[in-house]
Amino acid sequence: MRRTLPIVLMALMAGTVLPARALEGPIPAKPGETATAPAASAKPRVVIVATGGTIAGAGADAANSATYQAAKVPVDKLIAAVPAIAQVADVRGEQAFQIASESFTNAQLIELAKKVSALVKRDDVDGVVITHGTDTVEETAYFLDLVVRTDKPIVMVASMRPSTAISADGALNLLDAVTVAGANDARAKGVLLTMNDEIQAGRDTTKRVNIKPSAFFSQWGPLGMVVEGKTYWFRAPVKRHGTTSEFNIDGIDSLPEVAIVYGSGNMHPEPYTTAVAGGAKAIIHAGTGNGSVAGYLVDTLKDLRSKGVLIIRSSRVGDGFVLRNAEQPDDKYDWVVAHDLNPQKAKILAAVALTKTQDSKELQRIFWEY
């Protein structure tokens, strides 16, 4: 009682009742065994999937920040160069690629997808990190929102600075990242992307500037940010992915060949021709204003609709969305609008979609609803 007794009158002094095993005192150990303090809860387990680019790079000494070798750091060492992932999560690497992101190709994208969806499908595995390089980040970010299958949080991260620069931004970029795909509130929302303290939509991110950190943008904003170590969310996403989306990795092995020809004043009819001479299935034309065909091309592309090749009209402006049948009679000619697909985006999706249907007004549907 001499233990007790302090608690029983501080709770009888401040007005409060006590459930009665705090009456009791501590549970008292049994023979041969050591009183315990409650088990912490246990932190996120994250796996972190290196592929190059950036964040793995190095420069010749710290002055330079644009002038670097990507792709020299393993994964061990991105990792060991923040120690407070450590606080945050459990965290194992595995290096997948380790090359410059402008190399990736189809193939890449597979073998990466595979190997995303494979690790989400574990017990052990609360959410996946993959650092990659910021040049292509957007469309391997938008291909994974597409086809694996999964409400655990991906994130794509990457940096603008190599480690070896004064103010390198890859650092705190991956803390964030490896926070975010612990957090129970990134489940359900897509592959995201986690830089400048942003968290992006893989969907809708791009990147607008090519020499500062704060180079990826969307039309629609952030979804939300991390700021010390929490994540505040202002938006989620709606157009369809992961558990919705109707495409799987697990039974997509290829995917077909989709070119993108951009628009300009002056042009002409080969870049589309050759396109489809070198097996392109679709071409996304990356037209001026609102997805906008010169008249002189218009013969060109209804030539190529009539031999099975698929049109598909996005924009080479920033922001916005192409209008279906404005510009361009899509009706009549069978053509396909990207909505507010940029081109590179609109590329993937086509792709992926074309490993289910050829058919225009299926794909039209699929742009709608991607």
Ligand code: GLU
The other form holds:
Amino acid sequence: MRRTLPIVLMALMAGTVLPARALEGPIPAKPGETATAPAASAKPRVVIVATGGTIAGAGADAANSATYQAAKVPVDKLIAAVPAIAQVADVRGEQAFQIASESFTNAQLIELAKKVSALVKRDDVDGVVITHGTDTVEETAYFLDLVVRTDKPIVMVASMRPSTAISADGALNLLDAVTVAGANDARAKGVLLTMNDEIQAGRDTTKRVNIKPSAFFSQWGPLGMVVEGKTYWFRAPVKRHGTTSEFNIDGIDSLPEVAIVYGSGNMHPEPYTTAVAGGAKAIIHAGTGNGSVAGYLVDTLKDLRSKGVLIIRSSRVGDGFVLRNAEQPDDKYDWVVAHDLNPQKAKILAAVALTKTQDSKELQRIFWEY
Ligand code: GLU
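Please could you give me the other form, the form predicted in complex with this ligand, since above is the form predicted alone?
What follows is the whole complex; the chain from before opens it.
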């Protein structure tokens, strides 16, 4: 504290917004990590890994808030466009990809996770920010949450408007993400997403709106907010993640195929059987209501299960959670329920879990715990 105080006073006199770490001192060593013990005045060291999306998008005109090309602006330009970042952290950028996020493949997910895993092992990295398209940022966030074994903050960031638009949201979202990535109090909270002043849990957050900045939502509420360079927390995740996860990207080199079949009235068996013929090892049934299965489809799903395909009941509703043995006798059919995970998140967890087990009871345990 003796060393910190004059710097805090100097910074306050200069009107500088201090990162949380500068106020709280060096990051304590965790088991398996080397104590970095930098000078108390040092800014947190944050790496911004860029993957594309609207946050790196550019439109022809400032009025183009929805018509533009995603994934155009390189990471160094993104950083240079927000000079306030330099007051918050020492940052450097790495361009991992330059893609719209609907084009992410499993191979790219794995490549990104391995890159992030390597970064967070470094003593000279305190946190990582990942710029991403909004379309699938919820999947990437949950994947990293499951497989990167760290307590260091990993913060996803995206925007709904390209940088060239009036009232673009990317600059503040990026500044907020760097703030959170450098904050001591963001450690061990799982992979996070900062957008629209909110700090969302990567596990829970989902894109709900396709056209305005308040696009992301979690049915359990955001974990906190970031306002004027300071984090405010209101809840913490209870599901396993990071250092408490049994999964580790360092041992994962491919992911098995998992297919989602969307529930509606008047369905046919072919979407299920075709997915399995195409290599799916598990089916996420995005059922109506409580993950319901039409009576005329039950035999198809029972038959696929008897051939070794895992059947996971999720819901197309979005909120709530699928109850085991309600609507369908899961114990009897040896099916799994996705708990509160939406179908796209259930797909990620199933793929990760299947790298370790094919056992339906183990899979159900994993769905309860993560
Ligand atoms: N579809 C593009 C993507 O996900 C742009 C959407 C966005 O980033 O908001 O990268």
